[in-house]
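Single chain ahead, written as structure tokens, the form predicted alone.
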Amino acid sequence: MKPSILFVGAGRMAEAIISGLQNKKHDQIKDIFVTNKSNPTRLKELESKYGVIPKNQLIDRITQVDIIVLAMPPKDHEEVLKNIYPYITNQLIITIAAGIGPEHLEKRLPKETAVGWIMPNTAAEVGQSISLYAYGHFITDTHKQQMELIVNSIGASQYCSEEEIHKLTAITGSSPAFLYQFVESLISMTEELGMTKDVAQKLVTEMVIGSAEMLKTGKLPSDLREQVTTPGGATAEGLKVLKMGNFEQLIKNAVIATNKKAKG
């Protein structure tokens, strides 16, 4: 039986998942409903783009759907979980919010509610997320199929324990920001070398894309680095500067700081 899905929230990640479902899994789902109390115009936009069914009231379809995706910020979860509590029977409840794991959901929903947690990243918008996911204690095989239907609509995925997701969110979720910061710095330097902003962005962007494709061949990053680096050459000199600046430790410190903040 094809599941019906209710999205609570209509932000960019909700849209990314909706788009992925419609593009890759449309023949495996029945209906997609979306509610977003603060922006009715946004619901109309998603209806026009993806054919979803907008709902102004959260409780309008809760009892008639199979999956509820909580696609809103962590701070909004308490109120929403309290509001939906009386209407939960056998639905699968999934959150995509940082720091809100299955244990958190189970404590705030009726006993033996099936819950799951998906941690995607922004590449979900182009179907290239690497998403982490975990289950609660009351998941059936049907629920697992439903979970995988959603998580695999936006890219690759990896099943983890709840604790592993807490630790790895900085790696898969936040690290794209670290990469973009690195790219920004290279673009800025390229401009200083006399290139226009457009040319600088093109050069650096294509370099990153090509490098990522090399990684996808399965070769180790260390091997790829050595291929570019002639002993005693120009690249080696640049790498020496990064090492002197504690580049590797800075990255580790950034991950530690991100995880610490995510835990509150």
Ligand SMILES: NC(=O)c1ccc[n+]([C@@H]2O[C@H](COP(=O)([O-])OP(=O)(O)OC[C@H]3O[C@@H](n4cnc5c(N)ncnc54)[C@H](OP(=O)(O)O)[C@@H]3O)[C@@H](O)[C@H]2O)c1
Second form
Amino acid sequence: MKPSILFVGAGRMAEAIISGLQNKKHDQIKDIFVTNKSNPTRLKELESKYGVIPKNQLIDRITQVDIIVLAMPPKDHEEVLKNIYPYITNQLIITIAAGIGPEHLEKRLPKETAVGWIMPNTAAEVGQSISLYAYGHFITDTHKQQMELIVNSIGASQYCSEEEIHKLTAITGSSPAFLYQFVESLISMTEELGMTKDVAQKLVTEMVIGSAEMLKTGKLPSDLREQVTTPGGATAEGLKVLKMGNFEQLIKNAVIATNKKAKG
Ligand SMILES: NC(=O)c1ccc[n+]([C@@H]2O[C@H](COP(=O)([O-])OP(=O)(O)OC[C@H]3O[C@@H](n4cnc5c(N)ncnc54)[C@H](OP(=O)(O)O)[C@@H]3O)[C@@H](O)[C@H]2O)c1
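Instead of the form predicted alone shown above, give the structure for the form predicted together with the named molecule, please.
Full complex below, order starting with the chain above.
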């Protein structure tokens, strides 16, 4: 049976998933309903773009859907979970919020509610997220298929334990910011070497895309690095500077700091 889905929250991430589902999985879904807090214009926009059904009231269709995706900020979960509690029968409840794992949901929903957690990253907007996902204790095989339907609509995915997602969000969710910082630094240097901002951005972006494609072949990053680096040559000299600046430890420290802050 094809599932119906209700999205609670109509922001950027909800749109990325809806777009992925409509583009790649529309034949596997019955209906998509969307609600938000206070912005009917946004619901109308999603209706015209993706053919979803806007709902101004959260509880309007809640008992008729198979999956509820909580796509609002973490701070709004407490209130929404309280509001939906009386209407939960056998729906699968999925959150995509940072820091809100299955344990948190199970504590706030009726006994034996099936719950799941998906942690996408911003590349979901272009269908290229690497998303982590975990299940609660009361998940059936059908729920697992439904979770996979959603998570795989926005890119690649990896099943993890809840504890692993808490630790790995820094790698898959936050590290794109570290990569963009690296890209910004190279663009700035390219401009210092005399190129315009546009040309600098093009050169660095294409270099990153090409390198990412090389990584996708499955070759080890260390082999790819060595392929570029003639021993004693110019690139080796640049790598020496990164080593002297403790590049590897610096990146590890950034991940450690991110996790420390996320824990609160
Ligand atoms: N963006 C990312 O890259 C990313 C990555 C991983 C995870 N996430 C998670 O995804 C979730 C959504 O992020 P986003 O970037 O899509 O946020 P967003 O663009 O700010 O959208 C938030 C949405 O939640 C709705 N909302 C807030 N409180 C609500 C309530 N009480 N009832 C119903 N709807 C409510 C808002 O409605 P109104 O507009 O009416 O206020 C809005 O539609 C967050 O939990 C975030 O942690 C995001």
